[in-house]
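The chain that follows stands alone, in the form predicted alone, written as structure tokens.
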Amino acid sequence: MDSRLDRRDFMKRAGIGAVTAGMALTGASARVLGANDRVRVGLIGAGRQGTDDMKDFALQPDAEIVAVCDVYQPNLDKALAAAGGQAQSYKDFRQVLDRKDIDVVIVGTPDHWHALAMVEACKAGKDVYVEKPICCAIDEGKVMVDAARKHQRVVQVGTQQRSATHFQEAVTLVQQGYLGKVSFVRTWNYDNEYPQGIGTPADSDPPSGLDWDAWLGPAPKRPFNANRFGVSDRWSTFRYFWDYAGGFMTDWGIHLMDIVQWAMQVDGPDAIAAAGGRFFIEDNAETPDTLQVTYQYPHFVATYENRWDNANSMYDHGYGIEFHGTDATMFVDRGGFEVFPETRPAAPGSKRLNNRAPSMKMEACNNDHYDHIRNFLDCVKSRQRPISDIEIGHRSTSVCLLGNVAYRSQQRVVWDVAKQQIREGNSGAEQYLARHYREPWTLQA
């Protein structure tokens, strides 16, 4: 079979799949699984991140990798070996759909493809465990959520830190008003690259055993870049172009954002402002190196902050997560949390000052990837909702994306959570609430 990407074929498959879209329950992927049952896995998108979550399902005692999927061949040439040299490749995600024995597939594509590889999934009646952020347009999180319900399918988001013990703990304490009332919230990664960033490759020809049109796929028709293609040793280069991705806002910030409003319990700001740029980076990357969000909610405040030209950190970390309390602050990251109590005049007129909370620190202590996997596939056999579901994934998202739509749009975006749209008066912002795919790509739950 060609190994490309085969349009009309597509199209053909998409007119099938909306009149038999009802049946995906009960077609040759939606076997029931028993609590003792090997779930057969399929890798799509064989990059570095795809390759690493693909190493945490292998490692998992009733998982099994039978398929890698991949359009540029060295990928899928290492993916292969990782998996033992066990598992079928292929270059087509549909070919790996379409087979009968697969149950789980991986979606570990450039953030562009994410939205549509998960919902054929679903269609096709895979569960699917798909990286974040789950999309480059808050609509597209939408037919994502529909698309998950529709076909009843059970969808984990690769937001890991919800697995991790001290997370959780770290949650806990600031629901249970440990830090007392909670007003603003601030988040941030921090690093320099001045003055070269990525750098300004040419454009140029693909590289051998890369088929960079199915590469795009949904996206514009663009040159080959080096960057927009962006393998390398570093974590991916696309991240920072528009067509593909939301840079370190969507690429990290969901991570910060995503604890911040599972400890809030909010599921998405009232209004996002933002002020950035690309100011002394020079390299050919599209996303700012300087940004800064503020988003308002309720009854508290948060912030991202993002910048590339210095690295001068709060607490020595280049990423992190602060809950300012009225009687204490919390500073959260991977490596565990720490809490700075408060002090304050015990009484009107009182010279002594009382500590409002006890001081406390947790280093992390377990592995969050592998038991977030762990607790995908439990979800898998049980037909539960996972720790990460793709509803809270897209609430996670969104509230990033809507940072994104703030600054491009230069605009304070007013935001009805409950309705996913914006309010009135903001129809500069509106048009990046949807993303356009190339023909004949279609995304339909």
Ligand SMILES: NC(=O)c1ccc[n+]([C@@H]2O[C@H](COP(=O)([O-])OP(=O)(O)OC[C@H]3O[C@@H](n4cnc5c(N)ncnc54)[C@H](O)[C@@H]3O)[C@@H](O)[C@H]2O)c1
Contents of the next structure:
Amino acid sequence: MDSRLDRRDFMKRAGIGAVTAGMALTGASARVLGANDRVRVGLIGAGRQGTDDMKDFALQPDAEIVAVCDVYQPNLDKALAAAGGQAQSYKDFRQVLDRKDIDVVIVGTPDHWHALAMVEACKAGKDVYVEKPICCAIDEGKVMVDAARKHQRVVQVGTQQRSATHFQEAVTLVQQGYLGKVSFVRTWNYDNEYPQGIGTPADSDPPSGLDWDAWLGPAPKRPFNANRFGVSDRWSTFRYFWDYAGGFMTDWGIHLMDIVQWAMQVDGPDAIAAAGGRFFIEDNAETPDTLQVTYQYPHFVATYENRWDNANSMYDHGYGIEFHGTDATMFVDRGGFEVFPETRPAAPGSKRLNNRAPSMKMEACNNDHYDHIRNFLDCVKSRQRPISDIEIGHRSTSVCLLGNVAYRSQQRVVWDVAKQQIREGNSGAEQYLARHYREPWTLQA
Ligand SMILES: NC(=O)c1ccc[n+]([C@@H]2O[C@H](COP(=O)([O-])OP(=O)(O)OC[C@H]3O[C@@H](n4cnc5c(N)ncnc54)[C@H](O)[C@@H]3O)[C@@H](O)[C@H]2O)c1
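Next block: the form predicted in complex with the ligand, after the form predicted alone:
First the chain shown before, then all remaining chains and molecules of the complex.
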């Protein structure tokens, strides 16, 4: 049975109106914007995703790209051309923040720069669209939330699946109990890059047009390596080095665990255990090629799995989310969702309502990335919190960072969700909650 839920009805049931109600931000933007005003946008980090973000901002009827900033001239030139030639170019993001006529900045840098650029933008009175994952260490995320609140800024995180109609409907079904009681959720990314992975280039001089020291910013000083910088014709490979990111666990895991925590209405796990390693891929990356993380939540278990040396997958999809309930199972990814009723009959007289959930499927039907930016711009004007508000993005980033904390410390991490602290007894894990910033950079809300 193919089912489309009525969207307005769904929004009501999902409480999406209520997400923003009562949370209006009183702070004004650098300029107070009316419904018909054009929003002036600056891009910081004009690589592949930043430029894609900028293009969908430019397509909105009320946004105008006025500044583009990058420390790598070839990317700056490309993005400037894509911006339509009206924007000014910069190499130092602080000059973008100094411009009083800019309302909004997009932060599309590698992850290790997100926190600083976002926090400084908040201090400068800008609203921010910051890419996921929001940071590299949980302590940075706390400062980011503080900065948004202290300076009363609207901050949307680039977890655009929250703006996909079919994800919203899938989440509502889980929350309404359509699958019965959900006790197990599986998430995964599988691929096969054996044996070469991303290769092993030697350290070298940086390419012309790159300010390597500015690219490193708050991260430790290192000789240039093409994989650490990572810009090439594939997704940039900085993702696989601890100084700048957290591997697949944070890069992709956040898109999956964000939906899990939303659907299951939780802010974080109580305990995290991980097993994995760099087993077979022969490259100079640091993050594991094989990883399994198990999350203990109050009433269910969730797992995240990543394999880089075998692409065999479930449902023939290299990534996805599976919710297992007492009445049905749901598979969901960016293409749509499908509900499979439980086949094992309920025992006579049992409390279980067997096959209560008829099979159901729905295909993706909107441009979530465009709509995510629309939601942000509407909130910039209304001063409401957006659908992927920074606090939500922080919690979705944290669950993934905790997977890496468990992996790197080789400890079962017991987590206090409310206090956002490791409980006693995990002394080896503490060190991974914070990052040391290279001088002269400091992070302060
Ligand atoms: N929302 C999504 O679905 C999605 C998809 C892909 C990537 N992303 C995120 O987008 C971010 C960028 O990823 P990417 O693959 O586009 O990387 P990329 O390497 O292509 O782009 C990053 C750019 O930032 C520039 N940069 C570095 N330091 C800078 C600084 N101080 N000031 C200005 N520019 C600076 C780099 O030179 C580069 O051009 C990452 O955080 C990634 O996780 C999100």
